[in-house]
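Single chain ahead, written as structure tokens, the form predicted on its own.
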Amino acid sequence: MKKENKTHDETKLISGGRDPESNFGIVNPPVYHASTVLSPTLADWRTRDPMKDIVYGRMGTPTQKSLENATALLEGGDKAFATSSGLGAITVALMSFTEAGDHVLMTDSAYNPARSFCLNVLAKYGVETTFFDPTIGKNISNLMKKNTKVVYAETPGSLSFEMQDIPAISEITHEHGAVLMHDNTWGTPLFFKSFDMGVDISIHAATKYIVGHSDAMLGILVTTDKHYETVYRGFRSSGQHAAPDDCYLALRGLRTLGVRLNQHQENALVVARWLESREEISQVLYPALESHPGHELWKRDFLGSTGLFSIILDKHYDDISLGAMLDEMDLFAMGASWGGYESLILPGSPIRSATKWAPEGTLLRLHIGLEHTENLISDLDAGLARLKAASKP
């Protein structure tokens, strides 16, 4: 009997998108600059697959095809696309799936500018885009159309961190003929299995944590051989392309990913965890929370939590005394994107079209980066008492 070979993601994190053989013996794949690419002779010219072999810069080099080869092993789909940013592979996603007449539903918590693709760029081309709470699991049949050919997820919801029960979501899709699509960025092909849970195209802003360090543009779409064409007829159309110095940085930032999102993990805790005993704040959007309204669904489809969550201050304040709180932070900064090792603090405002926002308070959402959590809560101590002195009549 043949013995099982269960190759952990420890591993998988390591040896993904690997040919020393073929890169004279060097252990990470090197950066491959190309345009043009040579066919020696007219039969190979005639007979070269652009699905499968290295024939012109923009359709990919050896280093992008490294780390889409890793990343599609380590979420456990079976091919994957790297674009310029994450919003380009949510680009890419849509439109490969979409067209005049058709339908959409999307999250209600989903990234910004995915949102606004669908309402400033696909609508002037005929597709509609009906928004849906993020918290309605089965129930979104009832909002499925004849024409509806996507159903966008995002789990837990930008800055409000609404989780989305995958699965049930997944089965009702399916059963109407359509697709579904997961921006899995805050989870990672690490922490969570999108394939497993039913999905069909997961999107990542590889910008964040694939990346890791804060100097790469990049985005990334893995898919099953069943919707593998589509996605690359929609990809060659676009333009897209990834740079190979981008793809070299995510390709050495993955094989630490294990490691740094442990991290994360442990100091956003406790991190999480103090804020929750602070009197100026009333509500902390963190999953791996008891406290957090979709905890249990956490707990049942993620492997792990990232650094990523926002909290509710205990009102609303003006700019006079968040900026008296943001501004002398010492280790927050105030900074777009996530995902480095640096811990980043923003004050931000969700746009809803479906369901109501209306907080107690000031929504401010938090990157716990790699620093030790003593200083960070320290920083974050000194500013919660300048923002209360600022806030005093």
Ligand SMILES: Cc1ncc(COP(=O)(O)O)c(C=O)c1O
The other form holds:
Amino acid sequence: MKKENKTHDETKLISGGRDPESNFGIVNPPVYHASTVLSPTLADWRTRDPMKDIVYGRMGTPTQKSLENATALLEGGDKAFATSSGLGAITVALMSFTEAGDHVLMTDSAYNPARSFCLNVLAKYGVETTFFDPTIGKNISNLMKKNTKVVYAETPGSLSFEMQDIPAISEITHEHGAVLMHDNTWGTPLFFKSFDMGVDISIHAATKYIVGHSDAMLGILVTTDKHYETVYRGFRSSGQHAAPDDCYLALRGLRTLGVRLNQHQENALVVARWLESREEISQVLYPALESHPGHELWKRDFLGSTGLFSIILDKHYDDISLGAMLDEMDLFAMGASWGGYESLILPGSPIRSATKWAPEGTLLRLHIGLEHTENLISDLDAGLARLKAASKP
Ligand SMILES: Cc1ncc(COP(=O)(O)O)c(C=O)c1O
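Next, report the structure of the form predicted in complex with the ligand; the form predicted on its own has already been given.
Complete assembly follows, chain above in first position.
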């Protein structure tokens, strides 16, 4: 009898979405640029199905479908949709499941433009949003209303790094007939299996780790058969389009996601532990550290940790001192986004409405890239020395 062999994630990363037989044996799905897709007959024109077939460039090319299939396979969802950006995936998800009179519960730690979309756009269409303490867990039941249609999570929050109890939140969400959305950009489809955890719609800024090289913009929504049609309607009506070249780059990035993430994780742990030992740092907000308040949840629910975390300095520094540190960094560059191969550093201030964010020091967010940790640590060491030298006693 043939031995049943489980397909491991490393294998899914390599084989997912590939179809050399349909592409002259070419290993990587090629880039298809398309708007018009011709029908050979009237019968074909009448019967082609935009949900399954390649019918028009905006609705997806074979390159896009390859990426969508590979991502869904990896995360354990049934279907995926590629959007023009991560924020595009967030807005499609929220619009697909809400209408006037509905209520959304959103984690207070959500990526700020997701908050703004609720407050500045959904509100105009009669959808109310309440923010909740990211650590609320089962007590989210106290905030559920009759008209709550969506609960929106992000674990860990990508600036403040609180961990959320997604299975507990999922249970309550489903008891109330709502859907649970989760921004899984930090965890990626590799390290957080959203659908095993009870998520209905998983959102990725593929711009970050999936692309992995800081050179393309893309979002991906992954969902289950149960919610597929609702997401599809929202996706199709919103005019979203994922650029074919960016889909190609994301698919190419996906093949090495596993090895890259393992290295980001290893490097981040070394740098985080070093930072923890420094007197200029009062807190390192990295869930893989034992000192992180959400460490047990991370251990329970995640298969790994990635390269993004924040630190809280020992006090608040003005821009003259911060500039002395950051302007002269050799390897840590300042720039939006994260998830590429390079290290980044930026000051940040989480925006809150349901919870208080008042640490006693400045927050810096670091992305730990694939450089050697000895070089990263000496860059930070010299930076912290400049910070201290420039700050008033
Ligand atoms: C957690 C998170 N979600 C979503 C996004 C949005 O992704 P994009 O920049 O591709 O729109 C970002 C971007 O920084 C992010 O950090």
